[in-house]
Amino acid sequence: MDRNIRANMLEGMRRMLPKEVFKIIRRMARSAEEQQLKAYVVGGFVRDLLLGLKNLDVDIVVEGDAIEFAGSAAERLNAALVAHKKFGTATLIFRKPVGGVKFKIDIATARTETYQHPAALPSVRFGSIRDDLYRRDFTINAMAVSMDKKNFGELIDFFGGRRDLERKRIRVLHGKSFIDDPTRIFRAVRFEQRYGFKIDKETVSLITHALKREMFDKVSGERLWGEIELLLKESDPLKAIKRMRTLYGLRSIDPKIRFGSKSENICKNIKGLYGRFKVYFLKKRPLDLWLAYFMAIIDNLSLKETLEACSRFAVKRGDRLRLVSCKKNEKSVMRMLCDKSEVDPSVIYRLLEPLPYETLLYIMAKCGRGLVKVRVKDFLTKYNGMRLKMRGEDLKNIGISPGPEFTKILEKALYAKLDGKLKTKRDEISFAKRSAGVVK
């Protein structure tokens, strides 16, 4: 190997990681010689690093025994463990955040799969390095680092991985490769995007070859939707989605989805009110940007249609209640939210508080008016962090008992005042009076 090489390799782990996951490295570099093992840092670790991007999901593989080794390893470095010998893979835990984030290093044995028919999962049997790095998906995924002593940091690249980086270019190792796994569409997609590079004619053959063949029905639901999950978390996935749609990806996804201007539009303006409305959204509870993102793709559906496609992609439950809730709402919330004559806010936040956040930014991009972006604005800001000065305790004191009436007079009380019409505790005491008929 080329000795400039292997000092960039060097270099660049030294520049790109911090010193405590290099020093890790270095210690279990140790552990492997001191049992005779080749132990190599693999995958997207070792392309990143070529490409002078930080990267802290480190995989080391070895050519032995991997629990055994990350057993050692672990003891050498007061790390948690914990194996899957079915699997012959180890992930080392650490209890204190190593550059100031928490930090793992999964383990594997090196291996080998065959696929007994299209689109299964693989069967496995342990071999080289170069067995290992031959199953993977992309030329670019396919390299290692050696961690041996007398070669520590010396590339090791039997495909081409590093040429196809220079050259920009996403590549698979064999003709079958989507064939046997359909799910790399997605990834091929996901890296050529990410990177800016490109899919070259060859794999995109392959590809188009691969949805003729409807490849993706012979897919788990499960696996489909943790691929679109991560397509569409990517940093820029309007990029991603189009580039499926050019390669027929979405109609072999699901023949009914119709991702033309408008979908595509209000993907851009979910971009957009995302940065100016994060602040007001994260300031609550979380927001899965990816899942707005998904609710722009299925815009053509139907609910009955979006039902049938949480069904065949065996959507979490979680993610299914939002999609269905915003197929449920959205048309009337629009409506609602598009009235030019005066709204209360009460009658605004009766509207947005059931709702999920990912149905409110997907709304404001699909509406794209002025009017709605302030309304959702004002809920978000002022009604929905609005709170009554009067407690439960305060009710019982004036003689109402928990109950249905109790709760009922609690949320009018948060109406009105939303409306303006209480300012203080006193008033509220009045009107929960009022409302209750309690005469002094």
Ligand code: ATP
Contents of the next structure:
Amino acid sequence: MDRNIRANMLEGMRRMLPKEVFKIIRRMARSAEEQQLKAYVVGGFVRDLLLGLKNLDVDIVVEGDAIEFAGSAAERLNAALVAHKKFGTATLIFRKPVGGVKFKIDIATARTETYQHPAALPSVRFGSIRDDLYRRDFTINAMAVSMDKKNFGELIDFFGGRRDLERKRIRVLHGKSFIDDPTRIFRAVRFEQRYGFKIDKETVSLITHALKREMFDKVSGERLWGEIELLLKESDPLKAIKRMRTLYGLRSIDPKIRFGSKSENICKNIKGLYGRFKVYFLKKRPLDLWLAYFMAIIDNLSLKETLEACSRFAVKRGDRLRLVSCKKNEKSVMRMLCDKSEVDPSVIYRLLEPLPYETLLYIMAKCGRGLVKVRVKDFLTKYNGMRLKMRGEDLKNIGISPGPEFTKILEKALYAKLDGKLKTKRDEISFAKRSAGVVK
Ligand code: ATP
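Having seen the form predicted alone, I'd like the form predicted together with the ligand now, please.
Below: every chain and molecule of the assembly, starting with the one above.
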């Protein structure tokens, strides 16, 4: 192996990795040596290292028993060990976080995979590092870095991954790749768009061939949904969706999805509006931006078709609830928001408050009208955070005990405050007294 490459890999690891991670890898290499095992860092970590990008997803493959190796490494490094006996893999979880997040390393035994029939789960046998790399999706993900003492840092690249990185190409390792596992089609688009690469010509025709054979129909809904989520979590999902469209149309995902210029515009607006209102959207809980993009993708589907798509993709319950709530409410909410007559803030509040933020963002993006944007913006920036100054204690002091009436009065007082009728705490208490009939 070219000495320069080895030096570069080592230099890259030193430069890119936090010191403690580099040390951990070194110490694991020592464990491997003591057990006379060959160990390698593999996959996305190596790809990103060569690209000079930060990636702390360390995956290690050993030619030998991964769980046994992980056990001794866990002791040496004082890490917690989680063994997955069924798969012959293990995870080391480190007590000290790295860069503020929990740090873990996955370890697997090198294996070879064979697919009994298209899109089936593979049968697995233990094998060499070459076998293990050959079962991977693309050449750029099929490289390893040796952890051997003698050649620590050596790049193992049987299939031209480094050259493809230089040529900016996504290329499969063999012609049956997408038939074995059609989810790799999503992965090809994901990596291509993320790195600004090109899917190799032959690989594109293999994709088209697999899609013509309707290979996605053979994949479980859960796996497809997982891939859709990952694709939409990329930094520019619109580019990725459009690329999926040029490959074989989105009909391979769902025959009813159109994804025309209207959906494209919604996606563009989602990106822009999220950038502008992020702080408000994130005030209460994380917003699943990718789900708002999915709402744009299925914009042309009816409620019934949305429910069918949800069953086909085995959409998770929480995601399904938000998609269905969006379909059920979007028309009536948009009608109200577009109404040019004066609408009280409390009415807007009651309309928008029960909706998931993803739906709000999608509605805002869908309605080009300024009035809608202003109303949703007011809801997000002013009304949604508004609180009463009076507390439950104040109500108790004026003789209203907790119960349904108590809650109703607090709610009514909040609406009055939203509409600008109550300014001070004293106003609020007087309002409560009047509402409870304590005073006229
Ligand atoms: P990302 O940067 O998006 O996390 P990744 O490639 O680093 O991508 P994983 O999806 O965790 O991360 O995959 C790790 C490695 O496992 C890949 O680099 C690839 O070698 C292999 N791999 C993952 N999915 C597949 C697949 N469907 N078919 C073949 N190999 C796969």
